[in-house]
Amino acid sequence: MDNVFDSALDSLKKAGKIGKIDLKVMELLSRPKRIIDFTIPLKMDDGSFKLFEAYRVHYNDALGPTRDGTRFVPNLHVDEVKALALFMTIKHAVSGVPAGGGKGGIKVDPSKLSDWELERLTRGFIRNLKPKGPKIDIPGADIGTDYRTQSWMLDEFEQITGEHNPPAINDKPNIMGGTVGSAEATGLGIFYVTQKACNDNNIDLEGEKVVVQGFGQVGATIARYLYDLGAKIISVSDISGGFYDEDGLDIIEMQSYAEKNHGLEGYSKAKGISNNELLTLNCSLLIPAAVQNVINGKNAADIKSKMIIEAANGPITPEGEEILKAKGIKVIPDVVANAGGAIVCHYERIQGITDDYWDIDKVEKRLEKQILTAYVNARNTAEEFDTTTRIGAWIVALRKVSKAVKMRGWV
């Protein structure tokens, strides 16, 4: 099942059937509430003209306004955006965040644009999207977007509306009304969940072999937390390829190299390894932190990890998960494991609305409590129905969404 939206619907259908969710609610959730598909015209620095495809999906808003990420990638497809918006719907619900699921993006390779072209394109996204504000839909950051793009988005929104409104855009810098801890939130949340899941499954992280596929902001953050705890990170990878050392990599040095060189390409203090080889290394923890569908029906049988923590969205296909389940490999699903970013975006919105900004200790303590509550609820529900943690998490979320849908009288 290569289509990530089909994979998302597979989890939806399985959880709905096992959790006995109302069929009318399931029908409602089988498609997004709203899909916005538009084109952004851009005059390039050399005077030429290009058109860029863009999307925003509001999947379901029964629990609150739709939020979050905006993805700038060259191979973006509307089905990918639909899947991510559905994941956000479930992620918010299972984490106790009063929000619906939203996702958006532009089909573009930002590395091929100048800074000025990227700014004009980002502002064009907001102008053409015509966002209605933080009570309706709040765009956040994702792959290819960062503090700069979010600052431009907020400024463009405020220029259009004529009012300062920090909670209208998520994942912005502190000086623009953002929150401390947002950059590390997803990785830190994964770290909290990983510790708890390992404790539940009698895995002592100190000295255990860990593989991290993806060394961007999320992958590098979780690798560093585990490295500092004493885990042996034997392999990591980024877009340039994989790096391997059976005795353990120096993650601090690799982070420094990646920051200085904008990636790991050319790093010479480890053996080269392909991303496919990396996934099948003998280890205690495998953490896919890049893109969807990397573990599938073709390679799942070769996975040797004791446990997989999904740091990326949708990294395992349904066919792959069935094989992993038969092998007894535990999977901690994306909608729980990587919910830290979504949770801290919620904190960012609270702070922006109240104009009362928190310190890092408050952010991290609240994040730890909230994400571990989500994990425990998913684990306990999985045990209740004798199913996987993924389906347990989806059942928790669907119960909440279903109740809200019915109270609103939608079905």
Contents of the next structure:
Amino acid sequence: MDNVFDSALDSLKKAGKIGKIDLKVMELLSRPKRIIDFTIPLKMDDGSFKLFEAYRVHYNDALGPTRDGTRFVPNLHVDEVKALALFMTIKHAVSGVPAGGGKGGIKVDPSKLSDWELERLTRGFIRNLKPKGPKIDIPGADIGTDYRTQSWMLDEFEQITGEHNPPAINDKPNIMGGTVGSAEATGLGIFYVTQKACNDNNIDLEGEKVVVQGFGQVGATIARYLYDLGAKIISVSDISGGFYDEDGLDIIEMQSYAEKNHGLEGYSKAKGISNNELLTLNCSLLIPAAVQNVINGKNAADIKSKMIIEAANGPITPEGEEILKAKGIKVIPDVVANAGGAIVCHYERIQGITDDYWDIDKVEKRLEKQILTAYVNARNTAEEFDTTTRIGAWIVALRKVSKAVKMRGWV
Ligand code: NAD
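Having seen the form predicted alone, can you show the form predicted together with nicotinamide-adenine-dinucleotide?
Then the entire complex follows, led off by the chain already shown.
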């Protein structure tokens, strides 16, 4: 199953069946509430003109306004955006965030644009999308977007509406009304969940071998937390390829190399390894933190890790998951493991609305409590239904969404 939306629907259907969710609610959730499909015209620096495809999907808003990421990638497909918006619906529900699921994006390779072009395109996204503010839909960041794009988005929104409204856009810097701790939130959340899941499965992280695919905001952050704890990170990679050292890589050095060189390409202090080989290394923990569908029917049988923590969204296909299950490899699913960013975006919204900004201690303490509650609820529900933690997490979420949908009288 290469289509990530089909994979998301597979989890939805399995969880609905096992958790005995009302069939009318299941039918409602089998498609998004709204897909906004639009085109952004952009004047390039050389005077030429290009058109860019863009989307925003509002999957379900029974639990609150639709929220979250905006992906700028060259191969964006609307099905990817639909899948991510469904994941956000589930992620918010399972982690107790009063929000629905939204996702958007532009089909573009941002590295091929100048800074001016990227700014004009990002502002064009907001002008053409016309988001309606923090009570309706809040675009955040994702792959290819960052503090800069989110600052431009907020400024464009405020220029259009004529009022300051920081909670209208998520993942912005502090000076624009963002929150402290947002850059590390997803990685830190994964760290809290990893520690708890390892504890539950008798894995002592100190000295254990860990492999991380993807060395961006999430991958590098979780690699660093685990490295500081004493785990042996034997392999990491980015889109240019992977690096391997059986005795453990120097993650601090690799982080500063990646910052200086905008990636790991050219790093010379470890052996090279392909992104596919890296996935099949002998290790205790495998953390896919790059893109979807990397563990699938073709390579799952070769995975040797004791446990997989899904830092990326949708890194395992349903076929891959069946094989892993048969091999007894435990998977901690994306909708719980990487919910830290979504949870801290919720704190960002609270702070923006109240104009009362928190310190890092408050952000981290609340995040730890909230994400571990989500993990424990998913784990306990999985035990109750004798199923995987993924299906357990989806059942927790579907029960909440179902209740809200029914209370609203939608089915
Ligand atoms: P990022 O753009 O900062 O980093 C992505 C990393 O993956 C880069 O190192 C890139 O080179 C690498 N990569 C890209 N394609 C690859 C490929 N085909 N093979 C191997 N490596 C590849 O993105 P990020 O914010 O770190 O997000 C990573 C994943 O985590 C995505 O799936 C994203 O949806 C998910 N996620 C991110 C957040 C967040 O807060 N940033 C929250 C939840 C989930």
